[in-house]
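Consider the single chain below, provided in structure tokens and representing the form predicted on its own.
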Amino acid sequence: MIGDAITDGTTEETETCCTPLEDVDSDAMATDLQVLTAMGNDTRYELLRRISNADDGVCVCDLEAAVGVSQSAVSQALSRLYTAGLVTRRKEGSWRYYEPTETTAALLETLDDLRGSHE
């Protein structure tokens, strides 16, 4: 700021304390928010943890029983996780199996590290 008063009534030229901030990459921010929003629901987060703890994919019917919500609610939650790139899905006959992506593994590991525990 220019013109800051000094106790004797004179002024002294000083530098601005604030510097302009860099722009935020709006595409990256939108992608990050999609991932965080997908994880920001109790059911979706629990599904993500359960899928991540499984060895070879998890069937929708197993997830429905584990989280205690309807098959429709599980399917909607899984669709949101899939759209956010947090799970993959494969179809075997009439069943769909879900597995975590590498992104999910990294995010959950980071959360575990922040919390100070590993599952």
Second form
There are 2 protein chains.
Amino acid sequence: MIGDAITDGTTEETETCCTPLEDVDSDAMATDLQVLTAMGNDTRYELLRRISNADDGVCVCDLEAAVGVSQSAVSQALSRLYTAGLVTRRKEGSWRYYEPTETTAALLETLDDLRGSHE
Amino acid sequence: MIGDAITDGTTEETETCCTPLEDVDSDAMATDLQVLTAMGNDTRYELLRRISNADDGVCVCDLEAAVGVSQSAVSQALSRLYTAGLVTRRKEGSWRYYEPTETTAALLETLDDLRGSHE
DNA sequence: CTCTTGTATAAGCTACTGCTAATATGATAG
DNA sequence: CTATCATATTAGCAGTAGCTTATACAAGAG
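Alternative state: the form predicted in complex with the DNA, after the form predicted on its own:
Below, the chain from earlier opens the complete complex, with every other chain and molecule after it.
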């Protein structure tokens, strides 16, 4: 209802205080938000950091001990990171090894750089 | 109870399936999480994108119309972005103009690059 | 001063997030 | 086969996030 053309006798226009804005690409937004919300949680962030610090993949059992939540919580967190494209996983015997993706590497590096640049 | 040293006659050791992990810097973690959780929300992400698309600052009134939530919600969102160091704000008359910080620019650019690199 | 416009803050409510405990699946050993 | 270990899934609950409405504050116009 708001935003319809003004058809009555007034001379006033719908005046905005500055300029209208471009729209935001909603596909990009959905993708980015999935990544950001996946990283934006203590447990998952710490898991990502630990996975990234290791050289050749980390198995769930080690992560579990490190982050201080239940095995179930770690598994759920890792699934979410996987769905968001932040880690890959491979099976080896009965263990599962997780490794960071390029997305994770790039974002953590950007975050590191940003912290480094404030003197 | 689990994790106590094995003091009975068995020769087995507390065997972990792979290697212990480095710790995560907790200051870095706190800073990064503030940024990630601030960006990781539909409203705030869209606000950031719109603020970044504009050239010389955006005032609250325009943003309000664009993102489809109440004026109050926009104000709260912008406050949080400001606290997280993702936008600057300046007053001009009775309007307040918001502009992206370097952090915002760098992260959005990284996200754009990452989306671009999957063919 | 009052009135209006732009923005911020407060209070309250709903919905979702992330955990735990319990259970299921899957692989290996015996 | 059964037993055990590593991981995943389900169910349910507590805490918090993010919205709306209402109200307060700040600045300019008259």
